[in-house]
Amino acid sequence: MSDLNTQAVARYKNNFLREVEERVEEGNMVKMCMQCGVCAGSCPFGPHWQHSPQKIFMMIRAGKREEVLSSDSMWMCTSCYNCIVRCPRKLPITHIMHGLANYAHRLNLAAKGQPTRDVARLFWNNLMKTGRINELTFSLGLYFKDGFIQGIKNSLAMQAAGLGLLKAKRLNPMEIFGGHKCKEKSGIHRMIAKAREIEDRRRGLA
């Protein structure tokens, strides 16, 4: 159990709803859900949810902390915003779902091996190295994240897409040596660190 999670458990004890209200983006709106199910019916991934949004909100109010934060449902959201558009109470459901995913990640409680989380982490780590995405190293990291043999299989399966990117000059083999970079990388790092500091302080995660 991470230190941040231990602190959260000690602070909120059995009041998971208050924890979400204070520490999750737009979490204060969870209590406004009237359990109509329109969000689940509007979602393109509706049949594939482990827990649909209104079930997640119900579980939060029921204090099912571990079940919610370890669920992969929040990571299924594609940000299509159908749920927000159709919600009778105009709840910011998309923002809450992303907020829950981020919070679970920060507490190290997110479902392990969740594809969306893995891709997001690869993307972020790649971006932070130079301030810009290196398409080649990002693609290689994605293909080989499950080992060398699987990486070869993934690369062969995607060779047509790779050749298309090369022809369109969207992929440069020379980027393996570093690729394009932002001129003021340290400035970008400072900006992101400050933004995280402000957000963590606002959410009580500092």
The other form holds:
Amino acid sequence: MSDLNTQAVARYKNNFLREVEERVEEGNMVKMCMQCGVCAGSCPFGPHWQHSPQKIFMMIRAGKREEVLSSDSMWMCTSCYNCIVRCPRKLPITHIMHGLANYAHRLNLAAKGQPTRDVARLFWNNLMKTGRINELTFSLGLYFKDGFIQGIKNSLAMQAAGLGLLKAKRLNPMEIFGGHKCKEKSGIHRMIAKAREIEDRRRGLA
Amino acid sequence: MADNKFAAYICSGCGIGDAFKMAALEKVATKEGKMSMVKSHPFLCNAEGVQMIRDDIANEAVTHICIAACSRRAKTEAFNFPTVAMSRANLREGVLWVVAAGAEHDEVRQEMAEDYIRMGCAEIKKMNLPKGNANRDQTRNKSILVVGGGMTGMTAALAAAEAGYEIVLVEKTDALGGFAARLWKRVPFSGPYAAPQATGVAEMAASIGANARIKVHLNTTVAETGGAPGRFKIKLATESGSVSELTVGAIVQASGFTPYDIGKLPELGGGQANVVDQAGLEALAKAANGGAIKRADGKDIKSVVFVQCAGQRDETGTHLPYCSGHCCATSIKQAMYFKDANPEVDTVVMYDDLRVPGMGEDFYRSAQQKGVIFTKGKASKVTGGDSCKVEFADLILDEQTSIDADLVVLATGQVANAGVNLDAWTEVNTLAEGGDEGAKQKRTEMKTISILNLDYRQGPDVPQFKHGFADSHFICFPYETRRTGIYAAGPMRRPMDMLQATEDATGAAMKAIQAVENAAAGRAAHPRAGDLSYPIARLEGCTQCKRCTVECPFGAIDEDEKRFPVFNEERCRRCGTCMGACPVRVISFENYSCDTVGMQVKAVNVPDEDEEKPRILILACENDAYPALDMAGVQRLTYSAYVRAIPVRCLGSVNTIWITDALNQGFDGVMMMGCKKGDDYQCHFVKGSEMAYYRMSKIGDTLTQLGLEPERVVTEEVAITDNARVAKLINDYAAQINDIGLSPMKGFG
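Okay, that one was the form predicted on its own. Can I see the form predicted together with its partner chain too?
Now the complete complex, all chains and molecules, led by this one.
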């Protein structure tokens, strides 16, 4: 993964804006930001993350590559779309934030230990195993992600919810043995691989 | 006077007949008003009522009429009798609609109406039909002088020529075009506002050359301007020293601007290599002629930083305190020069607030599309040289940082070429007239930057408003200067871009056309456009105190060699400030004089002290305050029935004799209502209300000497929209007078 980063640095030199324009979803709209700050004022998570979208866009234009890609901001976006609705310049801010998160992840520069990123990674890996999400292994994976002791604690804390789900037949304990799968797992894998190939080619990541 | 026949017409329509005892009103007009004919009509403003008046004028030789009906501002088309003098008694908006309903108010309501009839009759007795400027034969020149051959001047010349007027276009350099000719391209005038446009200077200059109505004088300046609208005497001086004389009807001054001196900005690299102002960048772009712009040392430019607000919006008092309005769009345009030639050039516009008026927002977006980077930051230091460096505070990321660049462009502001600052001039001139040799020399030095070289008593150029610009009231009368017939346009009026300058030019051209037409017809110009009255001075009574010549807001009055005032009727706006100033009351208009108002004051029936009915005189400016009073009536807002309102042309025209008369007669209070004064003034005669405030500030001592409370005379600023406020002001003042008690002067008058 760091190869990708080295390549990107070599390719774009100091022009981070161009890198974003070419490689990040809707990145070509970053230059249209007029720094009014309406997005920053509209974000319900405003005080809780490192940089507002306004600052992220200014940092991109100022070439602050490391700071942007390792920021926790884009991982904190809950896709409420307040900013998109209010942006007077019609920037698809939510999409750009997710695009930046994705790109930072691909380059392995994203914030380490960022909970949203960890959940996303767990979810994706779980999904790719069978082509379906296995709720039991996914939630157990989430509980135990910080070690065995913490995992037991987390499980006990969620005990009542788990038993309730069992009673209501919303949770099948047999799923622990692999669970149900989609019909042709390899087909799903091939499809995803192809999609990524196309996407990477478009973004110059191949 | 023998031939004068006075008639009063009282309307009983709109409920007047129900609310008032009509017979009593008629009796007042006949017995006290001494009208030789008094008629009532149930609907005076309809065709029949108007015909009745017309018939009397035609058959009964009526020369002076008093119409007692609605406000003088209402039904002006119906009550339009240009051959007779007319006064209006405001029974409807002034009494009926503002006095509280109910039988308990019948008495005061009737008294108020009777007073207004007395006042209307008293006024008409002193009025004459204005006949217009008697010298109008000599003010029929309709050609227009345009001073300045830049974008503004050329546009004004073409616009006025197209309207059929002869133009004299004077340009001090050897070519038309002004600052616009120094540009490579201009900010677009028309959609899609995406790219710079050709300046259009050459085409305009060509169409001026081809226009038979426009005579161009290059290398020429205005050596002297005398006279007045319709008869300006101009001396033109060429570089070679030859002087020619001509007469014009009006003047459009389009003397443009000078970029703020970059040398005054050493901290921003002013004077260092590869740090230029916007004009400097235009010169480099012209040299490149469409190719890649190179530095003065011939090197390629890979990165350029535009520093906005350089030496502008300065709060320290060192540089220009204002925003010049055009520079953001100009820098955007210049960044496009680079991006359009080579998208790989890094262009950064460093701004504090990006201000792109008009359709500039589209232009800004287009620049963003082209990859121009906009950084919100404040440059603290620029270092020039082979590799320039801009140190700045990033206002978004809140950090001190820097950018390197091959070239730095400073967006310096516009400094008006508006000529001599008259405030400074007046000081020096007063000393010089006192015989001070140093002041005489300074006066000569000051005059070297004069644009018009007016021979007016009040100084050689048009008065400046703020920051050296010759602006006027920016909404109501933008192109007016305080010199009638001389109109300011373009960046000498206020900072602006080229498109705004062309709009200004057409506006000023239109005002100049109005001025010559009004002068030819012997009428006043804005704001009393069409007024045929003009000031008459009984010079045998004049004490040469010079107050009229100094206080006239429009410099209309000069002095002859014996120091008597010389009235230039065409320059006069008919505000009456001279009349208000005159301590010996020798200045008057045919239909507006110390007597027309003074007799109204005296006509009011002031009740004896034991009746406990106070009387309050309101002198209301006819431009804003009187309409506000009318509108209060229209909205049926009630106010005290003890007030008697008289409209005045401007508070500046209020002569203190009226106030003295009113107080002597037993009035308990005097309210003066005028427009807002000061920097954001609303006075239609610019300085009139300010003058009134100044004069009234001196009246307090006099009141105390008379044994009267200073609160008996108050001055209020009233805007035309202050309908509710004006009613409240009156009621509050009536309550205050009630607290102070009735005037001790009653019964002595």
